[in-house]
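What follows is a single chain, given as structure tokens, in the form predicted alone.
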Amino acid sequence: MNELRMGIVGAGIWGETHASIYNEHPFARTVAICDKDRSRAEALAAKFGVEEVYTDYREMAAKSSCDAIAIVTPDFLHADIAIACAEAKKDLLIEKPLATTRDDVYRMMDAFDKNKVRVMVDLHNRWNPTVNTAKQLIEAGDLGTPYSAYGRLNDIKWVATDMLSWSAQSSILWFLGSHCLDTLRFLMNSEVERVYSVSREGVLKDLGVDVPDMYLTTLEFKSGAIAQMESGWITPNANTCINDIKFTVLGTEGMVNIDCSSHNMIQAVTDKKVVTPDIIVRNKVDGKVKGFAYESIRSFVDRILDGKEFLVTKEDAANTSLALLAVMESAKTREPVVVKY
């Protein structure tokens, strides 16, 4: 193969990032857009030259000529749109999470394995040159053996209240835990099998979205090791950062720390405001994308070219969904979930 032609599911804004990813790359090129808002899609199809132009997924999956498939929509609607890519014999990469429920999971990886496609889901925190770093001083032994670790990625209010339409159908373990447990797994190298969650709510309710705010864990992995999690979406909007994101990681023999949202590379001030732009997650260099958050798409496509298994395996991935699951049973139950896979 010397191109990736590639369709996107999804014409929101991610979906458009996903396209200009995919133009930016020499290799690769958006073939075909869908979206059940046949304007949205024309609109993106028309700024990237795309001819193909659907609305109907099982329609763009049987009848285009792509050779692979994004699915960058809301995250509970995964499911049933992969299936039907799968069995169209696609390659996938979708946005995070893999699925929201334990069926839709067992679903998408039978359906994955039925057809042998290859799927990477879009855990772009593996991709964070800081928690890549660290990944390798704990492969390289400096620290000795992972102990114990923290993670810690909310996000401000913003996000849930206006960024996005659907927050009140999520969650934000769905949102920004599934980067956060997906971490801690690629640090600690261990799965999780037992978790102890409680959660909070009001804030998000008084401004008139319905879902818990924040939720609090308790992590123990196979290995021995243990964790604290953090999630939340109600941190001030004044935050000089939309992300906050830190990880700890205490091993028997040295430690790590990765502060990205108060790293102090860079601040704007002014009389109003302080503002840490953003130069690690997204941000734009010589008019190109740049950052880990752009780079996890663009090794899809390096993967799916030369053959190499993904950062994201599809087993990553659906465990880390299956360990969010029990996080969500825990904090209703306040008592300790082991997780099954």
Ligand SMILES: NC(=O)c1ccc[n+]([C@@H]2O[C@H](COP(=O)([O-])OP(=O)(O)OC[C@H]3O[C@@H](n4cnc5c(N)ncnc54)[C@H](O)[C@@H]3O)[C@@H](O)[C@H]2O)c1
Second form
Amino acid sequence: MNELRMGIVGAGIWGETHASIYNEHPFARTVAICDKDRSRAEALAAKFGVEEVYTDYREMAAKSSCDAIAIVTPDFLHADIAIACAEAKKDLLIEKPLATTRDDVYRMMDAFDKNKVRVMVDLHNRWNPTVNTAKQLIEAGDLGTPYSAYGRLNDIKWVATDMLSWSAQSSILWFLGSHCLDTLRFLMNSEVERVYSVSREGVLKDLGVDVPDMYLTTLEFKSGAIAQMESGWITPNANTCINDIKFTVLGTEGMVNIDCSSHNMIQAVTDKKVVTPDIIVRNKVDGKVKGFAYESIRSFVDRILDGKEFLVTKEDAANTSLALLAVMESAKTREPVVVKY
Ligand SMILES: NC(=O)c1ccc[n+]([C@@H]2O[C@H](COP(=O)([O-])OP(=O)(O)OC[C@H]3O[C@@H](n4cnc5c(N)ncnc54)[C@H](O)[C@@H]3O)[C@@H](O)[C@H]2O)c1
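Let's compare: the form predicted alone is above, so bring in the form predicted in complex with this ligand.
Once more the chain from above appears, this time first in line as the rest of the complex follows.
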């Protein structure tokens, strides 16, 4: 294959990002766009010169000339679309999380195996240079054996109240916790065995979004390592950046600390506010998109074209979703929960 012809389901905020990356890639192109809202699909298609427009993903899967499909619909609407596209033998890039119910995880994995399609889920923190460098240090043995970790991925309130129209049907655990938990699995090189989580709600409810504000979770890994994970959607809107990303891994012989949000490499100050411009997640240089949130999507194209393994496997994504379901169960029952794989 010399050129990857991509279809996109979901012409929202992140669907547009996908289209821009495929069209910027020298060996990829967006050829089809589907959104249940025709005007959104048409607007995105017009912006990127795409001819095939659909409002029904089943019709797109059956008729489109695309080789692979990116599923960029809200967090809880990935499963049926992924299964229909897999049955049409399309390779898939699915936005995180893979799925939000146990039944959907198993149905999807069965469909992927049965139809022998290649699947990557966009758990993009593995392309974060700080996380990847930490992984390399751990693999080189510089920290000894990973013993404990801390992971924190929070958003300002605005993401839940204004940016996402469907935040009340999702959760900070699905939206950012999927990245955080996968990052901890990646760094500790182990599956989560047991979780204990405590959550709180009220701040977002008072703002009209009926969803928990925050989860604090203890993770026990099969390796014996332990971790604390903080997932919050109520960082003040005046925070100097939207995301708050911090990790620490303590090993038997060393430690690595990551702070992607308070990096102090650049600050913009006006009479109204101080901003820490994002230079790591996503930014533009010479009109081209850079940053690890773009690198993961680009990498899907590269790996489909060269046939090599994805940096994140479908099992990574499935196990991340299953562990997050245990976190939610634990927060509800207020008991430790063993993750069922
Ligand atoms: N990797 C990242 O950094 C990143 C960033 C933002 C969002 N995301 C993920 O991308 C996904 C989409 O988020 P978004 O912010 O673009 O949401 P959005 O609401 O802006 O867009 C979603 C689109 O999907 C469409 N849609 C819903 N159901 C559909 C269906 N059955 N068929 C066709 N179209 C359908 C909606 O009409 C909407 O246009 C989510 O899973 C989110 O977590 C990832």
